[in-house]
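For reference, the chain that follows is the form predicted alone, supplied as structure tokens.
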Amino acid sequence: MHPVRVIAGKEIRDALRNRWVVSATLLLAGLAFALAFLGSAPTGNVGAKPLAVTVVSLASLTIFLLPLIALMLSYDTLVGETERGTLLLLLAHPVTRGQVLLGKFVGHVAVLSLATLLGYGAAGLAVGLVGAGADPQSWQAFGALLGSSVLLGAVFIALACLVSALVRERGAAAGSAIGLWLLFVVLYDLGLLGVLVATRGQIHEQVFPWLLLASPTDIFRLFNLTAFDNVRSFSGLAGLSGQVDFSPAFLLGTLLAWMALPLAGALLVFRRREL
């Protein structure tokens, strides 16, 4: 068997041992439930979609929650075997560096897709079952919902494990994914926002949707919010898509670069990385 997968599986065990499935999926499902049913319960009086509005709630919260449980499910991903002295007893095995940060990036990443799909998942064929009121396009909105909040959540677990592969210690491999949850969750955006407010919403057009793609989560919020023309028009963006000429195959790929990148350069510096 393969060493990626043999590692991959000793996190899944080791996740599910610890009760992180279980914790993350029953968080997941009862902030989607509460979300899905008291955000769509007034969408008989506006025409709204059900299942739409569903999306559009949930995209919110996953913007706020999901790059968190990431970042907590990895942070130690490396710097916390190298603490226990269980790293040196695993590269004495005919495995790699390489293969032991991807073995456990895929593991994390199974863990948190697994969360997501149960705990979303059931809230969403929740809403578009006993709803009745989900059309086609609602449902391939969710449908996308789903898959890129899996890759939101790969794109932190490589980000904490490039911060696992660059700290010393758990302590400050916890302060620094603390740190990023803050920039690209909350600063970046009151950045933008300061921006907006400094210049009178006179920066130029063509600037500030490049300026948004220099954070994931607003990668997410565009590709989610802007995609579909019954989310779009519901969640209050249908002026800024006619501004972001942003299709979403390449919203998605950009998504996609944010998390190999981190992960490239995490391979890069554990190699290097004297233990």
Given for the second form:
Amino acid sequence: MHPVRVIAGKEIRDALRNRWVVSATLLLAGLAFALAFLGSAPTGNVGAKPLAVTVVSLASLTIFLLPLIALMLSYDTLVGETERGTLLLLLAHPVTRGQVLLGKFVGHVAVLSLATLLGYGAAGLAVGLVGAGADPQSWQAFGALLGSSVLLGAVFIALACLVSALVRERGAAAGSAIGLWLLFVVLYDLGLLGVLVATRGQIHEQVFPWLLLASPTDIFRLFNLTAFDNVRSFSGLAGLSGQVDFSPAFLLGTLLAWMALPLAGALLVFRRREL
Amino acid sequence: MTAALQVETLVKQYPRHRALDGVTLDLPAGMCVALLGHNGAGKTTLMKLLLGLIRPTAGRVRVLGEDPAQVPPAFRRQLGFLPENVVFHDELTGRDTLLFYARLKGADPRRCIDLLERVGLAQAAAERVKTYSKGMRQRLGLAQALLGQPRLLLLDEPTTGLDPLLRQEFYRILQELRAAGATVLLSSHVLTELEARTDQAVILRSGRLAAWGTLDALRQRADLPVCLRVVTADPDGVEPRLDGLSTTRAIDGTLEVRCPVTDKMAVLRRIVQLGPAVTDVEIRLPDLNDVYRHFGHGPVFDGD
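Moving from the form predicted alone to the form predicted in complex with its partner chain:
Now the complete complex, all chains and molecules, led by this one.
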């Protein structure tokens, strides 16, 4: 069996055994159901909304939650093994460091995908089939949401791997992971908003869209809220999407780059690390 | 015979200290070699270099004819490694742990059960590793090192935590592997038990090769005195008659005579001539402990 498969398989079994998969799935499913069915409760209106609206709510949920789950899943990928002392024995086996890193990355992405697909999938099916129903385009949008959520998770798993390769202690890795989450989920957008307010929206329309590409969560948001017309009308981004003229394929490609670059960086650092 | 291990003027410099400083070794295949040295002498660093986990600062490493840091990792299928203070993932069972390493090594998973039985862990195979005692972890580590018929075994303190019976079983396994042509390099602090079980000893001191050779050769080179314990009822009467020899009085009243190995027979004859005043003589040859103390400790001389 290929070493990458062996290591990925072990990561998946570990996550099943220590109930990572179960708890992440339940968390995602619970919040997804809550958003889908209770989202309009404040307006005195309990009941499922169309799938297209659910896609918008789930996209926001993904942006907050999936990066956090991904970072917590993977921040100690390498530094944890170093600290426990299991890395030396692992690397004394017929595996390259690249295979160790890739195996762990693949395993973690599989774990996160499983939780996302099950958790969101259940909520989506419930809304689309039982609730308010959905047209084919909404199903498409929902499928795109699932796929891009997994990709966003993979981006943050790759970032966590990079952190794990760079730092020497688990505590530092955990701290840096939280820092990354704050940066990309809260601070960057806040900063961007600040710039918009300070310049009274005068920031050059050639520059602003590119600034959005500097944060994977913004790319994800753009992709999900602008790719499909019926979603766009619910998302409140209709104004922005007039300015931003990136194709969905381009946005996905940028997300892939956001995944590949940190992973390559982690590999470079890990290869040079002295044991 | 081809060399299993070749190391030439090997240097490993860490930012703060020099772990190995010009070590040259050439160990033939099919030998069981003891690697000795104080803590920090460079034993573990040497093993990491042999595994290709770190690169030498200078010098050359050849393991089974290859440079371990350059060849594809599949090369490590031929190696078995037991790290010092082996650690496993606590949540896995003993059997799953061994299966995981067997898959990585491309070894036959069916052999895992045999190996667990061999090291006395068959009963505990389905328990999680976190419930294992130190000795059980060590045995699991040993089973892991034996996966896939290795041609070279690197064992860092393999017998710590093993009870005497398991130690014997461990050395029996080593004998079998050796008979099958495998080379074994093991470090240990329990020197006396290595004595009859190793072909050669390598002694490191502060990153340098302090001594290397068969135990007999080392003993000769160290030229340590033989100790003859003379049991007598009348030490006061006997001691003056051993005039010219170095004698000391032990607590229990016996006399200890130290002399070079070459003088042993002459001294024995003199003791025998003392007649009935001497009731018994015990001869204690310098053992591995003494040889190790001679080479492995004390000041380091440049160009030694």
